[in-house]
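Starting off, we have a lone chain in the form predicted on its own, written out as C-alpha cells.
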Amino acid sequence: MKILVINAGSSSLKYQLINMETEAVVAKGTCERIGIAGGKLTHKANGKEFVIDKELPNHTEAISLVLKELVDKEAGVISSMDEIDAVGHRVVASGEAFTKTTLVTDEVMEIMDEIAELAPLHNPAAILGINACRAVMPDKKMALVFDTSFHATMPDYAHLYAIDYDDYKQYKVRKYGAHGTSHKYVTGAAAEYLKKDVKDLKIITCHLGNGSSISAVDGGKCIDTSMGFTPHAGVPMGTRSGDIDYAAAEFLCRKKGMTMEEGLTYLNKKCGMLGISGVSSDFRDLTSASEQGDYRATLALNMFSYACKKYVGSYMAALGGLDCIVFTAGVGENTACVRRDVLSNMEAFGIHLDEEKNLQKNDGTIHDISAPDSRVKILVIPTNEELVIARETAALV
C-alpha cells in the first residue's frame, strides 16, 4: 500500500509517498508560490532532486503538478496513479466535530468549512488542498488527520476554561491543542525504545521548535497540553507571545491603537523569541547571538527555558509521576543549552542530564541523554508526523 500525505499551506504544499510495507518515502516535495508570481516544486526522489521553476495559480495545478512528477520517466517512482492507495491530509484544527481520522466526504467537507475560523491561519489552507486533491484525483479515498485528535482524551477539568458553562456549549471554546500527530509519534517511540508498554508509562512531551507545545501522556492517552483554543497559548515561541494575561493584551492594543484583529497578529507574528530578542525568531541565530553576549537573545533563551520547566514540573503534577521526557522537534532535537536549561535544578525529582550526551549532534536517530544515576529516562526523538497520518490513513481506508 502506498500512501500520498499532503499537508497544504495557504501559498505551499508539501508532501511525501510513503510505501507502507515498508514505511520507507519514496519520493517528497514542496511547492512554494502558490497563488504567487515565482511558483516552483523541488521534488526528491530516487536519491535526486528535481526542480521545477513552474507558475502554480492554485493548489489544484499544484496538485497536478505533483502527480506529474510522480509519474515522470526519470523524477517518477510509480508507473500510474493506480499505485496510490490513498491520501492523508493535515489539518490542525477539528473542534468538537471530530475526535479522530475521519474520511472525506461532502457531508464532511461541509463541517470542514463551518469550523474553519478554530484556525483561521491553517484549516482554510487545508481546505484548498483537500478539495485540489478531490478535483484531480475524484477517485482515490482520502483522510482528515487532526493535529488536535490525539488531544481529545483530556479530561473535562483540564481542556475547559472557566468561562460561563453555557458559552462554552454554544460557541465550544475551550483546549484543544496542536501537534497531536507529532506528540503521539513521539509517545510510541519512547515505548518502543524503552522495550514497555505504553500503558505503563507517564510521559511528557516537548514539541519544541518555531512553535512548541509540551504535552502529558498518561499510558498513551493526552491528559493535558499547553496550547489552548489556538496554536497561540502555552510557552512563548518564535513569534507568539504564548500565555498573556488578556487584559494586558488589551491594555497593548489600546495604547498601540490596534483593532483586536491587530493585536492578534500582533502577538502571533511580532513577539516571543523575536519581539524579546529584536535579533531573529529562529533559534540558532538566538544562540549565536546569546554567546556573542547580546543580552535580549540570552533573556529570550532564559524565558523559553524557564517556561517549558514549568510546563514539565506542572505536568510531573498532573501525571503523578513521570518515566520519561521526550524533546523533538526543531529546537528539541538540536538545541542543547534549552534542554539543559529546562532540565537544570530537578534532580530532586530524579532528573539528571548527561551533559556530554547532551551535546550529541542530532543524526536522525533516538537519543539517551539521560545520565546513569537519572530515574527518569530523557530522550530526544527525531519526530515524523508524515508517517503518523500513513499510519491512520492506512488503518482507516
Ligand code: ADP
Second form
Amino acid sequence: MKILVINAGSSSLKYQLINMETEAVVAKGTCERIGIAGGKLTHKANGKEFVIDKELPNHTEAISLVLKELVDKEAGVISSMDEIDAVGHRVVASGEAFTKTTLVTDEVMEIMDEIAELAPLHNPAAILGINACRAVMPDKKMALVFDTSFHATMPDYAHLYAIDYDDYKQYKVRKYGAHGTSHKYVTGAAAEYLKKDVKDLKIITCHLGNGSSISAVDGGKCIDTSMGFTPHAGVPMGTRSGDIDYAAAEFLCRKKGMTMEEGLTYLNKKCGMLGISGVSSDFRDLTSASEQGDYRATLALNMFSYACKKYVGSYMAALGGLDCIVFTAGVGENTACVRRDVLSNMEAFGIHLDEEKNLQKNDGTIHDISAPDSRVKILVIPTNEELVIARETAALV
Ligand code: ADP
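Having displayed the form predicted on its own, please output the structure of the form predicted together with the named molecule.
Starting with the chain above, the whole complex follows.
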C-alpha cells in the first residue's frame, strides 16, 4: 500500500509518498510560491533531486505537477496513479468537530469550512490543498489527520479556561494544543525503544522547534499540553511570546498604539527568542552569540530552558510520576545546551542527564542520553509527522 501525504500551506505544498509495507519514503518534495510569480517544484526520488521552474497559479496546478512527476519516466516512482492507495492530509486545527482521523466527504468539508477560523493561517490553506487533490483525484480515498487529535483526550479540567462556561459552550474557546502528530509519533517510538507497553508509561514529550509544545502523556493518552486555543501559548518560541499576562498584552497595545490584531501579530512575530535576544529566532544563531558572550542571547536561551523546566516539573505532578522524557524537533534534537539546562538540578526527581551522551550529534536515530543511575529515561527521538499521517490514513482506509 502506498499513501501520499500532503501538507499544504497558503503558498507551498509539501508531499511524501510512503510505502506502508516498509514505511520508507519513496519520493518527496515541495512546491513553492503557489499563486506568486516564480513557482517551483523540488522533487526527490530515485536518489536524485529534480527541480522544475514552473508558474503554479493555484494548488490544483501544483498537485497536478506533483502527480506528473510521480509517474514521470525519469523522476517517477510509480507507473500510474492507481498505485496511490489513499491520500492523507495534514490539518492543523479540528476544534471539537473532529477528535480523530476522518475520511473526506462533502459533509466533512462543509464542517472544515465552518471551523477554518480556528486556525486562520493554516486551515484555509489545508482546505485549498484538499480541494485541489479532490479535483485532480476525484475517486481517491482521502483522510484528514489533525494536529489536535492527540490532545483530544485531555480531561475537561485540563483543557478548559476559567471563563464563563456558557461562553465555552457557545464559542468552543478552550485548549486544543498543537504538534499532536509529533507528540504521538515520539510517544510510540519511545515505548518501542524502551520495549515497554505504552499503557505502562508516563512520558513528557518536548517538541522544541521554531514553535514548541510540551505534553504530558499517561499510558499513551495526552492529559495536558502547553499550547492552548492557538499556538500562541506555552513556552516562549522563535518569534512568539508564549504565555503572557493578557493585561500586559493590552497595556502594550495601548502604549504602542496597536490594535488588538496588530498586538497579536507583534506577539506572534516580534517576540520570543527574537524579541529578547535582538539577535535571531534561530537557536543556532542564539547559541553561537551566547558563546561569544552576548547577554541578551544568553538571556533568551535561559528564559526558554527555564520555561520548559517548569512545564516538565508541573507535568510530573500532573502525571503523578515519570518514566521518560523525550526531546524532539529542530531544537529538541539538535541543541544540547537546551536539553542540559531544561534538566539541570532535577536529580531529586530521578532525572539525571549523561552530559557526554547529551553532546552526541543528531544522526537521525534515537539516542538515550540518560545517566545509568537516572530513574527517568531521557531520549532524543527524531520526529516523523508524515509517517503518523500515513499510518493513520492507511488504518482508516
Ligand atoms: P519548525 O518545524 O517549528 O519550523 P524546526 O523543528 O525545524 O521548526 O526547528 C527549527 C529550530 O531548530 C531552529 O531554531 C534551529 O536553529 C534549530 N536547530 C538547531 N540545530 C539545528 C540543526 N542542526 N538542524 C536544524 N535545526 C536546528
